[in-house]
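The form predicted alone is given below as one chain in structure tokens.
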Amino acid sequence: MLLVASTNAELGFATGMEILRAGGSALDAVEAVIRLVESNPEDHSVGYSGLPNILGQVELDASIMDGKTRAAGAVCAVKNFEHPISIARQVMERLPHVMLAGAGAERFARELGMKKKNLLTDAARAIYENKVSDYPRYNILRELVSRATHDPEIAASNDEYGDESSGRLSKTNDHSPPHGTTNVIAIDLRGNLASGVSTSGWAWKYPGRVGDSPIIGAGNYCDNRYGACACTGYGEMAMRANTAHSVVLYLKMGMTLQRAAREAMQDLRALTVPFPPGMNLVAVDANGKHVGFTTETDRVVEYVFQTEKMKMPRKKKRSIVPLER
């Protein structure tokens, strides 16, 4: 049995490992760990207290995948519900679909009996108010927020942002604002794998922006036969390179886990982006070996893991694959 995750998921490992040791499924463990991160008000990259989009609205993305069946569920651009990972799992288990977006996902959550919640905490709002001025083209933000507050047509709907704001927000890429995610991979007593990813996405993003986290194959992929991979970082890169699936595909081709993950990271070098990017992944093979990789060269980036024989989780330094050769 095994849990592997981004470091912000460590707070949920005791619960996740308890589920696995009791014979629970990898899917149950993944969901339980991620729910605890989503509820953590100190973590501004996920769920409750996540950093908002450019209009000050918290929009959440998540996905979960069953390695045994390769069934998957995902939601994106969800507002006012704390646990997108649980909505995603119910999409997988109750609907003939893989992904629901925005208002549709929110309607589904209401039908499931999930309660709405204001996700923008005072702490996240303070970061939003103080930091957006760091990005020159976001200076229009305060005017947009004011307009959204006073314009009845915009204020009446969470799903319409207005044509005027759309044009003025079209160039919001001259800096790379904060972004973050939580991801968890589990192997249960029966050897089944599951993987899950949840995020509030790129801070100050254009309304409706969706990253790699809910995209199966980009930020999340899981297959009992070969392994699993989940990504964090600048999601647009993982979407263009299909990074999570690439790792699993390279495993299928016979590469070792180290080589498969390194190859997928090196694939990112061919991509051009308009600002300094970054990408991280964690991956596990069918035998329970695990790795973490990052493109970041200026700081130590770790991941966390725990087996059923370990009393406490441990952190391990990720291998570095610079984007520049």
Second form
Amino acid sequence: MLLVASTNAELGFATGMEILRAGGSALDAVEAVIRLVESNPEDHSVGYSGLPNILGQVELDASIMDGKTRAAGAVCAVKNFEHPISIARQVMERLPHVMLAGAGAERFARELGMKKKNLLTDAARAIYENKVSDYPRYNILRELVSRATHDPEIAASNDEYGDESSGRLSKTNDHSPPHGTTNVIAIDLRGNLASGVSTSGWAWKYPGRVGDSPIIGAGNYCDNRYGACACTGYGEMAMRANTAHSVVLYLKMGMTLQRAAREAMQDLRALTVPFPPGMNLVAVDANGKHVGFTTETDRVVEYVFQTEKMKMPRKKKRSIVPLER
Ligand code: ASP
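Could you output the structure for the form predicted in complex with aspartic acid, given that the previous block was the form predicted alone?
And the full complex, kicking off with our chain again.
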């Protein structure tokens, strides 16, 4: 029995462990932990109170994968629903599809009886407005912020992007704005694995931008036979290198977990990137070994884990694989 996650998921560990100790499934534990992170108003990288896109609209991505069946569900660019992880789970459980995007995912959530909610909190809006002053070269942002503040339609993250000036904003990509994600991998008492990822993605992203978190194989992959991996960081890198699946594939090829995760991190070195990139992953193998890796060299990046023998979760430093050789 095991939970492994990005550190912002620690607040859900008591709930997740309770589910696992009671014989609940790894899938249920993953979903329950992630829902708590999605509801945390202090966390501006996931769910409610996530940081918005460049138009001031919160857009969420999430995915979940069942290691036993390799069934997966995902949603992307979802507005106005607090728990994209649960919509993703229902996509997996109820539809013959893996991913729903935007309006389709929102429609499905409404059909499931999920309640709409304005996800842009005052705190997230304040960060958005302050941050914009860090971008003096992009005066157009000020106009948009003012619209986001005064136009209730945009502030409520309506269904339309409807902004004629958004094309001009795509050039803001030479900055590295705030970002974050939560990811959780669980192994239950029956030895089944599950993994989940949820995020509001990169702040100030271009409307409709989708990162690695909902892409099965990029930000999330899980296979009972070998192991699981979930990523955080500059999702475009994980999408281009298929990082989560790479770790599991390297495990299949016979590498140890350490070696497999290191190899997948080293694969990122071949990518050109527009701004100081950071990529992180957590991974487990089918025997319950776990690792965390990061590309970041100038700060300590940790992950969190708990086994059935532990009363409390413990944090562990991630191994560093710098992008520069
Ligand atoms: N991977 C997420 C994304 O690219 C963001 C993050 O984890 O920081 O959307």
